[in-house]
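Next comes just one chain, in structure tokens: the form predicted on its own.
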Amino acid sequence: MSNALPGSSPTDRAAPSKTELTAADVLRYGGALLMVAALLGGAYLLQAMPGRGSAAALSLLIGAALGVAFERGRFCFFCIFRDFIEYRNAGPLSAILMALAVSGIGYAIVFGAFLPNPAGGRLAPDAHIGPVSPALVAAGLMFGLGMALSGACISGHLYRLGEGSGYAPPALIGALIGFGLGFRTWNWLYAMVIADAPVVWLPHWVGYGGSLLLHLTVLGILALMLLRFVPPLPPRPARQLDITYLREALFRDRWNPLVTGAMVGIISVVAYLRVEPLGVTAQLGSATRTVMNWAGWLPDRLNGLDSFAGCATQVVQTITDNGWLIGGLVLGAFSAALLAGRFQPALPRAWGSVTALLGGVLMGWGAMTALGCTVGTLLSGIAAFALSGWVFGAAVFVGVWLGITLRLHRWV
């Protein structure tokens, strides 16, 4: 019997990889480098702007990092839920669980600096902690159905916009329309079910330590329950660690879900610490609210809306920090797609555009009513130990399950 370690013999090692670059590779890498340079240059110029320049610059770079992580890890909530519901593959779900675990640890550390005593009745500043009401459940269900109809969540459409997706533009236009409908129904929902709804923040009751322990315990139990649905990893031949291997691992192959989730979690903590909690709908909603306000289509008062944290929408006359984050997300995903050879512009089919638009409308209404989407209310909310995040996440999952059961995802 040989005592050699697996992969240590010459026959075990794969042949050295080719290191030559094709003309297409040079064009892709050159384009990506130019985009990275443009992002850095844009951040430098933003930083020099008076007022909130540094926050805008950091938002642009955080968005770019998020776009790269989303694109390379295929971090789309709809795709992840669909893989589990339709194919019984829970592997991609580990990215969400890891993101929540890492961001929960980071949030607990940061919260202590901002609000040392969580039992005093105040909420963590700006954290996405919302009221738990039937409106939140309805918003999650509609958002999930919209994801199935359009083929992605709002953040998924944003990073796919960087890949050249033809269905992202109609879906995002639909989201703007949905936000408008949400503003029109807000006052009625607020009076009926939101005004007196409880705002449940776990650290009020068990402190940061107890909240983090419960948070990690729930995530750990979910991970253990899902283990049997994780398919075995395919065998991979031994590879020499060289430039080609690193290039393929970073820029071409899909990142491991655990690595992707950890990166998303770290980005989430940095975003909260330096600017605001992650969210991708505040600028979209604010743009809609501004246009409707200018056109006189809004009621005189949106009761209670501006008193809630989350992806709050405001009447604005400029690009907000959230707008720079969204721009960075799209450009970061574009750079990553160029490097991976996944930038493939395509014209959408007419019927698919209609379903993407309708799905966007449902997602826009859901995001406005829930004060955020799968990134703001679900990811940032759960990381902040808010019950509203778990309720919204469960409702979104049920909505996606209904959509897939009704085969709505086959329409796009």
Contents of the next structure:
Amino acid sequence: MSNALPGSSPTDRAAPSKTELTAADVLRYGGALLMVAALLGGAYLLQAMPGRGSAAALSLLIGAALGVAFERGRFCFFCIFRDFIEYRNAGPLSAILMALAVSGIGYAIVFGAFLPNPAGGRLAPDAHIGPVSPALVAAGLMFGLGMALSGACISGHLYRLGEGSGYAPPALIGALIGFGLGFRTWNWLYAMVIADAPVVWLPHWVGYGGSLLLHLTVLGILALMLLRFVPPLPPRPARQLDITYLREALFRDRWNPLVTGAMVGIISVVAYLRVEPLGVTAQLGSATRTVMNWAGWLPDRLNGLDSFAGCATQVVQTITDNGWLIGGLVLGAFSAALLAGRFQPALPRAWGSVTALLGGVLMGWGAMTALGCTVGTLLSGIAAFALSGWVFGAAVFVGVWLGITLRLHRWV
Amino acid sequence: MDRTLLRTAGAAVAGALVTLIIVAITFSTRPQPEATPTVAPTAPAAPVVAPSPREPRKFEDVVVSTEWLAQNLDNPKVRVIEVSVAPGVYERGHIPGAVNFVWTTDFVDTVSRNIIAPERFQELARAAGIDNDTTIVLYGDNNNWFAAWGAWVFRQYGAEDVRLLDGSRSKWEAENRELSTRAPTYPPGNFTVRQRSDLRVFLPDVLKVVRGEDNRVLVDIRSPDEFSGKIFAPEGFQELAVRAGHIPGAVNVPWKQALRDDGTFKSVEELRKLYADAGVDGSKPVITYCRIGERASHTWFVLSEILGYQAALYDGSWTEYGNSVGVPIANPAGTIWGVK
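Switching forms now, from the form predicted on its own to the form predicted in complex with its partner chain, please provide the structure.
All chains and molecules follow, beginning with the one already shown.
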């Protein structure tokens, strides 16, 4: 049943192979072109807004780029982890390693400009460097289980929304509920384990150069160790570099994991340099917090929460930069899916919706407690040389492994 | 054991060893950061100078226009300092050549509820390349709130020529003027702290006014609802007093009334009238306060620096006053412990 989900290799569906343009193609390409025009027009209108207009416009475009990269490269943390756990295929994992390597290099460069001396007590502004506590481990485990149960992580569901996935809406609604539960348990967890937890930032100890060396060495070792799990590559016939080839390579075929990873890494650095580190849950969390605050379901105060960087969630009445990023992500993925012929809206089955919703709840709780999800805490956190990113990443992986071992992912 | 596994394990061990060596070398060669003193020195080392009223300065000598600043960016006698509330604002683009002062750590003592100790302030100012005769121009986000607070700290520690950028960061940005992401470095300056005692007051000074032993006017710059005691603080603010209301005898002039819609200061005549209508005309010394003592520095700047009145800031403000035992408060709304 899980094979029905797009991107679940090895049964990755190949789009129909053809080289001639058909009427349907023209329709799809026209639709995608319209979407791109809408995105560019939207960004143009946004940047004219007084105040933070340019940041909002940039967020929309960064989100769109991310959506395209996620969709074309099948950059879905759950599918990538599952390919390794279930099918012993580490190929897609290299996308994550590549993204971390590239963004680590970029972050080191940006950090040097933002905070020239890392040895003092300060943290680089806005970077997702969080406290390392048992709560973070629990959050990672729950998030991983939620990924298995719902079939994707939060960013995965967002880009699948652009593919017309029927399970993305219940999963995302579940995530909102999970965020609410997270707010309810926050004060207790904060007093128990988070308040005294250390915030470990590598550059405090070994500077940016040392951090980057360590970062790349660890990633290199991981890549080396995973090499034996990469299946042999199929023979590739010589191809003519023409329009048809370019069209297929860009729009139809799944991108090489290394290319996708490098793209995500570059986008991540651009986002940190110009707006804020990548993250896809701040707007969702803020929406939940605003509604709960309005309904009076929130504790009077959320101790210490607003003092942490990360996908921190404030009560907001407007669409934040993060909201524009998410919007761009969904629309970017939609355009890419249209071009690839992967936009296939499907109604979810009842039981699958329930498990997607439940998985979403677990993910929402995990993302709130960990101050971010696989994008904010794992990707942006590790790129920022934060120990919290590695701890969360490891816990998420174990959670997914548990979920797959318990066959939770077969329920969707 | 198959050879591939053996090779991978070998590579892993070698990688780990290399990493260890790199970390060891980095650790041993890295200069140690200077230890931060955990307790701030209490006795001021710098001399405390007697209050010396100076001639009121012209508006243009206290508030600089974006135009003026753009022309003076290369002037070595001018040092521009950004004090923004939101983190990351300076880093993503600041006025070229501006130095970043972080209000949460640079302008305050991190241990006691106090402003930065004079010795540390002197170090900070010198590191920014400030001399005693440097023209210091401050600006920031949020209508210069914390830039004004920085100006108050600079003036207390004896800086003579301290100015604010009219319209703050937002006007500079709105005019599409140049921004830079490079943090500048300057040769150390020779700024020497001379502490002034007349720009800051403490709770006992305020109580003297309340009891009629001192003839000063109190200006409360908070919103009318906070002033009347209807609410404790605007929504979302966590630092509160257990009693709502205001200091008896205080007049209420919300800080933002000193600004036009675009964030620039009103004209000197308009400002003089604004405060005169509330009974603050400069004939008596003034004390400004707010909730935690930072926004009131904006009004302090208007009264003291622009209008040339004798004005001091009560930075303990309502969170200290409204929490103090045995001090009288005024509460027109009649709230006690949050209820009527």
